[in-house]
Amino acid sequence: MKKNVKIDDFLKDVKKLGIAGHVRPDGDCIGSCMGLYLYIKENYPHIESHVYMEKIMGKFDYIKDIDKVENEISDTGFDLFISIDLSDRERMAVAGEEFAKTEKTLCIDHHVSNTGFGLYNHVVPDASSSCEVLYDMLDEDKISRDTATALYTGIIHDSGVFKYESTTEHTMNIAGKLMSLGVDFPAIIDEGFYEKTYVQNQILGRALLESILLLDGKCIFSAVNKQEMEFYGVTPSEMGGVVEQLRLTAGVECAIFMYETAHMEYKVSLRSKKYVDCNAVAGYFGGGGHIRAAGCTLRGTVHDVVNNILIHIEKQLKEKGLL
């Protein structure tokens, strides 16, 4: 699909409209959700819209109405339904059956990894976000402060506030247009992006104090399994930025970084920083995501899952003769 589609282009006869995001909802998928929940609520008021998402994190209460999140569905007979961020329909939450019943359905993404399950797709995988997807489908001028805020919001968190190799000039065009329309940008990186409560940073402190160096030095890795995660009191939403920081160890190249979601079950989260493709070590095992940043879940024991993944990281490493 064309750069230039707008939202426009689908709400015609729309009474009835549900937005959905994915499991286990970041910011950008709470940005992007929240964005085009609000942009429809403000210009087209006829419109009876329902976002759906998972439970969300305290932290981004600042966005208007996040408490309009539904996190099971009652209601059927949509017009139009929009997935966000969601680069495959097996990891929508709370919607997936009401989505496939719906004759028009529309997918907005950035993943490099979408698997085009919309009858329409609107997939941009060289945005920094699904927000900036969003916002080049939105009316400029139709844009408020609190669409804006929850915009900046996901381009922040899939940005890594403007530090990953998908930030472009555009993005930071798009980023100052939010900013001219009053967003409290300061608060939004500090509060909605870096700051983690005691039990975060009690389970990022475990996480890098067991990790280990692989791959001589080129790779780190690092795993919780539920006992650990019940100990802390910390759930798979308080999981982020775990892998990140593991990322920027100096001298690596791929960080993993995984969780035990139930028993003998990982959710793998996998960066790099200059060389490794982690989607398609993510693809690989019927994950994905994007070019530096990458996930998927597997079975077995610690040591099967990260030698299994180890494989392909270092293939990859050897073919640039990193190692």
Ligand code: AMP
Second form
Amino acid sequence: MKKNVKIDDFLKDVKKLGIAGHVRPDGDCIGSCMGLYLYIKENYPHIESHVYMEKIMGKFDYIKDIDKVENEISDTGFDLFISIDLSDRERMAVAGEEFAKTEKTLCIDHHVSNTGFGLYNHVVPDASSSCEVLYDMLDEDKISRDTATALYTGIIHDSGVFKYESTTEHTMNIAGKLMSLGVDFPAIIDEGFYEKTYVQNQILGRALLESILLLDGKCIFSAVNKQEMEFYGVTPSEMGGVVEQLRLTAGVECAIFMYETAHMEYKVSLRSKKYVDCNAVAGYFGGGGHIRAAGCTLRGTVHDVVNNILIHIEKQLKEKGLL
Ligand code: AMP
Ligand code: MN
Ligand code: MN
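Form predicted on its own done; form predicted in complex with adenosine monophosphate (AMP) now:
Full complex below, order starting with the chain above.
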């Protein structure tokens, strides 16, 4: 792990800073954007920072200054723009145009599919989360409890509470350090990660009920269309967790979950346990992510979309002698 890259090196002469995450921000995106925002506010008070993300779910209200997140951009003239947890420039929410106009840009990330779209890039693909990458760029002695709370949130979300393969001894050491700063870890894990709203549980139940086993039970698939989402009153950012539950099905190696984002357009999420390279599959369709968790957007009927994806999963399972 590259540990010698420090955020301080990028902040010289910076008076105005922009921070941006990805569309439909998840716990790691929110935790890393807010962790950086709070750290800079506390340790570099002369820097005017702006943090840009799409609307954030109420359950993250425990993160300090979450109300300072801007859903629209009106400022300009940034000395530095930092993108965090963003694998692909196209997925930047809110601040894309200003990022493009800014000369000095820094990309902090952990996606294996990230090709480095910033002037400077600090991408650590084997890190559990962007929060882990960011932690290593900070001065440990200058991390407050508020910053620690944001960083702990991202680690919890992207490691699935320390269970995904990307979790390492280093991840656990960082979590321990953050714990020692007094983060309320039971609440971050229970309320921030596991808790679901009533409608989230309903759509989860529906998706599980309608799921189909494919490829000899090695693959599971489910889809939710726009009408169903409207019926239950759930938004795309509330769909997290469905594909993770599908993945847990006994005997399944790979889970596919998709929901309709526009007429005949589906956001696809892929998760695997040990063998399928989800990033490679999503990559065929212009998406990306990590080896065991990736996503992409496809157009067509549910039938077409799932068949197109299955071809690649089947090929991988056959190559690995699992089919
Ligand atoms: P999701 O299935 O949307 O939860 O995404 C799983 C992982 O893949 C996350 O780390 C995302 O940031 C990443 N990802 C999802 N969709 C895309 C995409 N279209 N392009 C690149 N990365 C993606
Ligand atoms: Mn993310
Ligand atoms: Mn992440």
